[in-house]
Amino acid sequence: MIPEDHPRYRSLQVREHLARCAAEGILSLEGLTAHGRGEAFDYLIGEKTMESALRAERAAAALLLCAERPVISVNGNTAALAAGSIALLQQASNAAVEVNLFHRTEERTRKITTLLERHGVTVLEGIPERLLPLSHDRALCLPRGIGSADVVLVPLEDGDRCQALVDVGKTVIAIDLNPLSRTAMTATLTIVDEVTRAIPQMTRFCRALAREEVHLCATGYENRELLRSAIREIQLRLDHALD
């Protein structure tokens, strides 16, 4: 049992949580070595959601709701972290979800499925195929889902997948701790913020703007600029950390 009064009670919590899933097989155990490695990242920027990263996902919520068929690739890592709130902004957006994995087996496409129709998803299903440049099981996607989309959301994401994405045409939406990694650096939007403040900002302005303000937040942003204010933040914030 954690005690509450821990100071590190809510990254413990997690921690737990996240090991109980990769028991479960929903959960990979190299996704927890990637859990590790993105929260000394949330540590370097406050454990808390940066300005640039609002902008950031105010561009997101605006980008899901221009686009004409908008998919949520879900991870474990995602699935385990954020299933409740994955739900919300697919209401909010009316975004297809659909699961895509690295390690992927289908009994565990199939665990994670169900753990985010518990919490409310709607999960596109039916068989996959090799529709990305990829020489791993990141390439395997659903037609009507991933296959077809115009905007991809991409939580947690591997930096060779974005890229593939991105060479296809598609609008893609990386959240990432880091903003020099290869994915932040790929995609056409990045959100430098940890996925479940993340997830849930965009859901509040999917549902605050206004439609007259959908276009102009969906096309007015420059990611090399929102990377740029993320690192500076990072930088002010270490400036002054021991002030």
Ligand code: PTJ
Second form
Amino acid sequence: MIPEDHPRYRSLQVREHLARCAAEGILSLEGLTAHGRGEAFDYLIGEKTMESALRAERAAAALLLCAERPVISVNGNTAALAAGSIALLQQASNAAVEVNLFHRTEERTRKITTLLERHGVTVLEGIPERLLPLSHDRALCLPRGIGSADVVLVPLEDGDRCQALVDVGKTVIAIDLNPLSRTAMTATLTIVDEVTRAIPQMTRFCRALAREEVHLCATGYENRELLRSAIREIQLRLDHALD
Ligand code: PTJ
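Having seen the form predicted on its own, can you show the form predicted in complex with the named molecule?
Full complex below, order starting with the chain above.
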């Protein structure tokens, strides 16, 4: 039982939820450590959406709206944290959703699919094939999904797979709290924000962007500049942390 007046109530509640998801086999154990790394960066960010992240979220929404075959790639952490928000982003963007795991097992894929469907997500199913230039099972994805997508949203992705997606010509939107990660540096567009804040913001932009704004937003960003701004915002916050 976490007391509601605990100053870190929400964070502790999320941890408890993730530990439960790990026990149920939805989250990988590695997913728990990945979450811890994310939490540390979120502290530095101030646990709120930075101005640079908001710009990235608007560009990301525009990229999804401009895409011919947008796909949201969902792993254990994303499903455990944001299943309901993914349903809303799918409705707003018309993107397909594919469960694509780093620690892939049939059983986890099935459990995560069931969780997402319970929250109203339509999940692509099919037989995965080795379509990415990676030497292990992480090359697997669905021919009708990520395999033929032009734009792929990858919340909390591994750097190698992000690079492989870029190498096969995908436009890759990453959500990653660490602006220095290989994923952040490799993606076409990086949102340095917590996934439960980033996905609702993207949904809001999908609904709010006027048709004539979409193309401009989808092309009018520079990822290096967004990453530099994110690091500057963190630096500025640290400079004043003890004031
Ligand atoms: O469910 P699976 O098997 O597909 O595995 C998922 C994980 C996340 C374990 C896997 O993709 C992995 O190992 O990822 P990495 O390489 O640890 O990268 C995860 C990145 O996400 C790190 O840079 C973290 O800082 C970041 N991160 C962690 N939690 C969040 C986050 N970013 C946004 N929101 C979060 N809540």
